[in-house]
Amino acid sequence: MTALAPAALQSAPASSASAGGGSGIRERSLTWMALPALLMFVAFGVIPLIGVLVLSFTTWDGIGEIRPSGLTSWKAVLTDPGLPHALWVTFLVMALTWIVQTPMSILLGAFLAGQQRYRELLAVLYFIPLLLSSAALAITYKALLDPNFGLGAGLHLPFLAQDWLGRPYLAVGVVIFVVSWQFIPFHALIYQGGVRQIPVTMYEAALIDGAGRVRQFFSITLPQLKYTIITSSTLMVVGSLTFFDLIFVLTAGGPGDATRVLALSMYITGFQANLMGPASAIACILVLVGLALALLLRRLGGDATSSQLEGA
């Protein structure tokens, strides 16, 4: 025994060094695994962003020579009276789509988290809108809502035969509806995964205490979905800044400029007015707004390193 004791003591540092070596190998492996994604992000995210930032300090019509012009493009954009309106419409669409999508996605996700087979079938059906092109959806709804040849005229329903895309408030409502209809399935899928991660023992304990389904939903499901809500909200808010194709095909920013969001304003400035400098400045503003909102939501989420799940 006395002869073995020193050997055991000597093996402790050796095993510790072995564990440290294994940790180092694991870290190096993770670095190599993350490297392709990092290269892709730099190639398709960082470098184009730097190019857009440089273009915002130039004058270019998209074909001719690119000429440095200092802050001319930024001054033109920041003094344009259309910028505050475009920002207002962008935040209006962002807020209303979040208000519609979040509660419906949570309820739908909680419903689909059940193990019944008919719910799995419904989940597949609910997911179909997300598979369709935004431009195709816009063309379809534009035809269906046509006051002369659309659904209202065909079914002889006066309520549906309104000029949905010709009145400002109705047009904004149609945009909110179509965006929500398309993206609620995606966020419901996120919430479905979040609900399934909640330990069943929590619901069993609540059931023993006499809590009904409504009480369980508000006392267990919603608090446990805190970080899922933050993730889904970040995707909704930042994603709403990129709404372009659907609005461009559906309303083209009209009637007037009632649905002219910032992304659409950037396209019109760059590719219809051939002012690439101001369009690049608008793109930079979009990036800054998106980063600020993402950071704000992350702050609201608190410490993301701690888990809300029982036992985690």
Given for the second form:
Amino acid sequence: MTALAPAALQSAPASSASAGGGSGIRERSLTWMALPALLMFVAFGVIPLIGVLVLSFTTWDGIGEIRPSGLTSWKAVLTDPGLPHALWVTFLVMALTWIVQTPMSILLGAFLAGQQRYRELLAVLYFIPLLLSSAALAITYKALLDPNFGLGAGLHLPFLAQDWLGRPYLAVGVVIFVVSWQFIPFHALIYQGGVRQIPVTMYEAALIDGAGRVRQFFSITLPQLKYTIITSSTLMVVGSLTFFDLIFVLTAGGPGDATRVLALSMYITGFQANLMGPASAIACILVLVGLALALLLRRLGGDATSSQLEGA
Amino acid sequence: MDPSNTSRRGFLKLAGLAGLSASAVGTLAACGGGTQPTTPGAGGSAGGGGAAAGTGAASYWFLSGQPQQAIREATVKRFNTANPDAAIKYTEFQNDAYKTKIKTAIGAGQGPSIIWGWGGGGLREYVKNNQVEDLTSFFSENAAVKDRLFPSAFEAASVDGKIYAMPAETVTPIVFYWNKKVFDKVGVQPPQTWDDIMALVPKFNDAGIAPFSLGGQSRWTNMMWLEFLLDRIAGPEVFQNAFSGKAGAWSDPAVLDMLTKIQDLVKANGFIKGFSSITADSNADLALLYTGKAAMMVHGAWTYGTMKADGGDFVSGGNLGYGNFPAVTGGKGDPTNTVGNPAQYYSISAKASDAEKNTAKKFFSTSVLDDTEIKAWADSGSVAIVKGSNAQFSGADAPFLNFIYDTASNAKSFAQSWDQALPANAAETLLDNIAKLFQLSITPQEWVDNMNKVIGQ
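Form predicted together with the partner chain structure, per the form predicted alone context:
Full assembly next; the chain just shown is listed first.
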């Protein structure tokens, strides 16, 4: 979204000479519109962030006084063997959810971009998982996967009666499956929009050159979706850092600490162990990782000012 | 059509909202001010329930969930009817939500006048931060209030010899349950010793029945095993050392013995398949026992009522067996010892006004655990912590209630649940390591090392 706005602004003066005065007014009104968002961001984003940063240099049990304690909390967090493990689980979930979601979302998106009626109906059906709350989804899947009372035991299907949430790697697999199941519709929607933006003329030209459907997909659709892929991947990757509700209800980080991602580790440290200092330090690490990943993905996108539609 | 017009309207709307939220903040601030002492003449003596002078409306937060919720409500309502000028306003919270909410509220100085709690480590944290009232003098002035309650209930209400909470409600020791139907089917007897347990495990597994039900995802469910087993092997002193902060307390050889026995039981498939993904909140662990998928279970006395309600004719048909945890041959612990929750605990906020404090004290001495409430607890299948409350037991539940009453009153030692006794930080490390122990992802020695690190922190 943010990548599109400057491109639109820049192309506006170039398109016609008389648009110059008009764009000045529009820019001023845009500044006005940014103000509420900016205020909200400062109030609910920047100020709490500063608070968390300050808290990470203190010792606080959530009840008593907040005492400054220098780097104690950071030392405790950075020397805790739980941190590398939580980071590993976080990146594992991030990578695997991306690998599962991206190809399926692109394919579904490209499919749904067609104009036929039945596709509209399918699009609506595909969209349903996204409308459900994560907590409700987690409770449902937990019940379905229960080894003693779940689907496997009910239907007498031994392969479904695995100890799904009780074995470390199976539990990670279930988390990735449920996350993908929930969010593929959302990303498919983004790709659907992306595919519809591709000029039909390109496909017509390819058809004349004798390219088949598969060739068209790999030579036109995929390259044209570059920025859509970056947008969707940014959402996936940064979003996966904050998976909390689903995992908390589904496995509570277990079995043992097999699915304890960074966000969960932060909650447990802060609100179950009453260690607000170390929890704030983990929160800072979470923010830094998120910012670094978002920046990295933007860099991967290359020079965002060059237009793909004209240049291709 | 005109974008600048819409944006201005949006901005005005936003400005209105900002004004609204500003006034909301004002209201909140006013609420905060309400906790200041405002009643004139309230500075007098804080003597217990006797003097009517200087009482005022007080607030009280407690847990929701039936049947306990209705009994708590009824007690407050009886008090309010008798004391219309000093009414108590209550707010109810769901268990997990309350644990977070009460900490935040007390930390922010917005807590209630009467704090419902679990005693032990949580209470100790409040005391350390001067958040709760010292009730020692209240209890010495009102000896009758104290003397009628179980003495074992006062340990978790005390910090450094001073009493900071009123023990209340019910006593819920951990009980060894079994399904009599399943035992008859397999043709075996309930275990008397740990060796019996280990001998029963393969017999039940061969019959396709899980030996023990366990809601392992909740972690404190696993902890009950450690509490009992350590007590049976070495008595209550080992945990007492760890609790009082003695360095290296977990290095006692009895701890390694206990942890090894637990892992042996896990390795022998002693627990139901998938136990580490079962939560106690869902009551699936109880269902496993009463549906006959599991033969035995170690769980709190509070599960009796649920099994009675949900298990069809399981309890009423006399199929539920219960007893104290089996002994360990050669163990030092007294087999009458028990563990669990000796009571619930009501504290008075130190931030409350004198009038509120007086109301709370009057509530404690006149309404909490009055005869009506004791009867209500007995009817719900629980044992109130009042001496002689067994006189109220009648009907089909009487044998179980008498068993709980006798277990609680005859126990040489009634240890509080470890996670309640320890401060939150140590409790979290404990639960985390217990989960890993049952997962077989750490060795007993690693468990000891990890736990020794947080002693006295």
